[in-house]
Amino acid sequence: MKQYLVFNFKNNPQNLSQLDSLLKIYHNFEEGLTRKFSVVLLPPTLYLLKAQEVLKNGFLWGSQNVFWHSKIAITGEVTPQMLKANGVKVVLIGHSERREYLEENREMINLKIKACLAANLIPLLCVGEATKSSQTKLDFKSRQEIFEDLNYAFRGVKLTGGEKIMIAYEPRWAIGTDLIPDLTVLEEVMKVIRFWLSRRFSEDLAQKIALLYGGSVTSQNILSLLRVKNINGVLIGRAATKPLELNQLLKKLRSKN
């Protein structure tokens, strides 16, 4: 499979003028990127249709959030059916910022995954530990935190083999810190997640689930990250909407053999 590049805009940019400038950068690199990678853009919901209008070909579209019911009227929420009707394929679930600032708990995450699978949307689940010691060593506590995230997220989930799921390993200590795990640790984490998936579902299904890395991905480290064994792509946050850094990052990716 092609490796995935997932660009999470978070709550940026702040106005339409900034959005236009940002989309021009993606447009300039569109053909070179989408030929080599499966590229998913996650703009704020407010900008989704505008972004689709400007970038018409090649990109996959994602949402930064979803509500798990379609028949309950909840102010401010977006349903799976709304997302699907507007061209969304991928939904980010369980990002550490939503867990920390919005108190999104494991029960909500589990419900969102089930809602996405029922609507044939691809859940992109974020898992990761808060223990910074895992930067240089995957210790027992770190492994336990990752397994707990997975256990709760997939509670009651049954897969037949036709569903698509993506998992981003996103250590919470790496978000916005310019720190990433040692690459040997990262390779071990991917192996551990794949092991959990094979035991929870099957070896065949485990191999079909794309594993990504997220957390302080920059133009300086992205090519090294993509070379790590068992990594199927990256989840890019801050760099997704910072014009200078985004240009540098996309140039690196376009030149990748």
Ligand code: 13P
The other form holds:
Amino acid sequence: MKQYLVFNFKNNPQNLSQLDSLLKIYHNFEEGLTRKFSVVLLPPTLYLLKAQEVLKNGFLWGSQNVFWHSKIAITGEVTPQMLKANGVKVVLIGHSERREYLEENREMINLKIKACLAANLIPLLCVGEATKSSQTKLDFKSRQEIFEDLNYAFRGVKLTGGEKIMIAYEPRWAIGTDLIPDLTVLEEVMKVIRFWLSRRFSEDLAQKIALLYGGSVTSQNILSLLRVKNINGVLIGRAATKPLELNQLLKKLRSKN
Ligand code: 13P
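Could I have the structure of this protein in the form predicted together with ligand 13P, to go alongside the form predicted alone above?
Now the complete complex, all chains and molecules, led by this one.
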């Protein structure tokens, strides 16, 4: 599979003129980038249609959120059907910022995954431990935390082979901190997650599920991260909406063979 680059804009940029400048940067790299990678953009929902209008061709579209029910009135949410009808393919679920600031819990995450699969959307589940000790060594507690996230998220989920899911390992201590795990630890985490998937689903399915890394991905570390064994891509936060860094990062990626 082509490696994935997923750009999570979070709650940026703050206005349309900043959005314009940002989209110009993505547009400049569109062709070179999408030939080598599957590139998914996750703009705030408010900007989705505008971004699709400017960047017509190679990018895949994603949402930073979804609500699991389409039959009840719920203020401020988007439904899987709305996303589907507007060209969205991938939905980010269980991001640690939502878990922390909005108290999004594991039951909600499970419901969101089921709603996405039912609507033929690809859930991109974020898992990851809070303890920084796992930066240099994957300890038992961190491993358990990752397994628990996975266990709850996929409770009652049956995959028959046609559905697609993606998983991002985003250790909480690495988000917004300029810290990343040692690459050997990262390789081990990917192996552990793949192992869990093979037990929970099947060996064949486990090999087809894209495993991403997210947390302080920059122009400096992206190429080494993409070389880690078993990694199928990266999830990029701050660098997705900071023009200078975005330019640097896209240049690096374009130069990759
Ligand atoms: P940063 O790249 O800013 O650390 O954020 C990562 C992230 O949260 C991506 O979803």
